[in-house]
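Below sits a lone chain in structure tokens, taken as the form predicted on its own.
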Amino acid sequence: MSLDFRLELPMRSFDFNIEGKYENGITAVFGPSGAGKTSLLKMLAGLVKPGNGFIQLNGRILTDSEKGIFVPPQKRAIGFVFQEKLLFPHMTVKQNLTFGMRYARKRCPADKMISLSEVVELLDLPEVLDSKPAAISGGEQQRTALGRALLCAPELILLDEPFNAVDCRLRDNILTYLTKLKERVDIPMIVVSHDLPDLQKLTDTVQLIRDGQSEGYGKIEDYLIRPGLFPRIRA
């Protein structure tokens, strides 16, 4: 994967202005609440249109404000796992998983797509396929949302605060499944969080954000040794 972006957006408390270039693997986006992390993901996914911006994924231009290009979300080949999971309550887990496959088939050959059976096995969901979201645990809902994103044949997966408001056991489960994905599925991910220890278990590459501005990009350990940086980011 090669993801290049330059994004600007007027916001209520600050002007969002950030750029980056991400490669394969998992990239962490780290910063305090309200820093603009979710806004970054929404602009990459096409859910929010930047005031000025440029996004290119694997050589495809998704946003170019100067040329008037703005590819809609469903055509970006980007899977988004929201904090709220946003599963369809009237559908079973299986129906939620397969919802986006019809769109994926229009742009991706069948032999390039991950199969339903592989996702179900990878995310340990066989026992709940016929259940509705309200009848399954929070961890199973999280894995269903992740599986739905995988089955959309994404070139990139965005995860917004996957560790937010979960207990230690569920947090460990989420980390386990994300690690499995990293090892078995060659799809780059961007994971947003303000929990640095969890991010360190997944990746060593981090984009630091505060008030809509980049505070740095590189190896986590390189920033840990810079006096005062992480306390300032967390503030």
Second form
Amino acid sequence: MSLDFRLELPMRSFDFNIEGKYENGITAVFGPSGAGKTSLLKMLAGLVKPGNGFIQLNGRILTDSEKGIFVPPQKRAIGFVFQEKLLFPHMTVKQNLTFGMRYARKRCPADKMISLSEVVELLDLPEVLDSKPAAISGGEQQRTALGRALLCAPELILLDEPFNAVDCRLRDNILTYLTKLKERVDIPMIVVSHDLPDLQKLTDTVQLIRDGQSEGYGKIEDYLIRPGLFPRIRA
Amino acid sequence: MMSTVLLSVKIGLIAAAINIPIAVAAEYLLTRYAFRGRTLIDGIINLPLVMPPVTTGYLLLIILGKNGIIGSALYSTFGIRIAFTGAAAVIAAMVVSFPLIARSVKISLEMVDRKLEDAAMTMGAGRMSVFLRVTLPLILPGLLNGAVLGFARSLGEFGATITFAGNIDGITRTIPLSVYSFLQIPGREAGAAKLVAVSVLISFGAIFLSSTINSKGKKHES
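Can I get the form predicted together with its partner chain as well, since the one above is the form predicted on its own?
Full complex below, order starting with the chain above.
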């Protein structure tokens, strides 16, 4: 995977201005609440139009404001796991999981797509397939949201604060599944969080963001030894 | 009496059937897109709720009557006459019941989390698919509820119908107009009473149906 972007967007409290070049694997985006992390994901997914910017994913231009190019979210092949999970309440877990498959099949050969049974097994969801989202636990909801994104044959998956507003047990549960996913499925991910220890368990590559500006990109250990950087980022 | 009831039900059903797609399209545009004149359109939609029905009927006559703004053109070009026909009774019912359906659809649309639509789009669904697979099923209870209330309102419509469609037996004489006609003739109160009883029964049935749809809608999500 190669993701290349430069995004500018005037916001209420600051001007968002971040550029980056991410490679395969998991990239963590770390910064305090309100730093612009979710805005970055939404711009990458096409849910928010940048004031000015450029996004290229695997050689395909998704946004180029100078040339007037803006590929809509449904044509980006970028999966998005929202912080609020956002499962469709009128559908069963199975219907939620298979929602995007019919669109994915149009652009991706079946043998290259991960199968429903594989996702159900990987994320431990066989018991709840016929249940409605309101009837399953928070962890199962999170895994359904993740599985749903996986089944859309994405070239990249964006996870917005997957550890936010969950208790320790659920947090460990999500980490376990994300680690399992990293080992079994070769889909690059960008994980946004304001919790560094959890991010460290998943990856060693981090993008630091504060007030809509990049504070650095590289190995977490390299930044850890830089005195005063993380307290500043956390503030 | 039966023919009057059937005529009223027929007019109410046709009016609701035509109003539903228009109300959904109008409210979808009003709630999902920002554009100039949105408040004005919203005001026009809701106007029949606060206007006396007779004035609504009079306005319809000015617009669609044989000598009206649009009605005269329709008559001179195609020979189509709308006022004082069955179509006029349907239009009168549509206009007075439209705000009830539209308001119900609007509330339902506003209650749908827009992020659910965003989520569907990131999974590859285009706008129409998102509407048909996510938005519409979620607003369905509200839509049906509005349609039932709109239908009941059409059944009770009097002022706009008598002004714009007249009181023609078998064509535009709905339940309320028939009750009014009975009361104009001494000794025909029994006929009026029977229609009033039917009217009460239908209205009660509509309210019962509306509550059932509401509770089924809530169950559907759990």
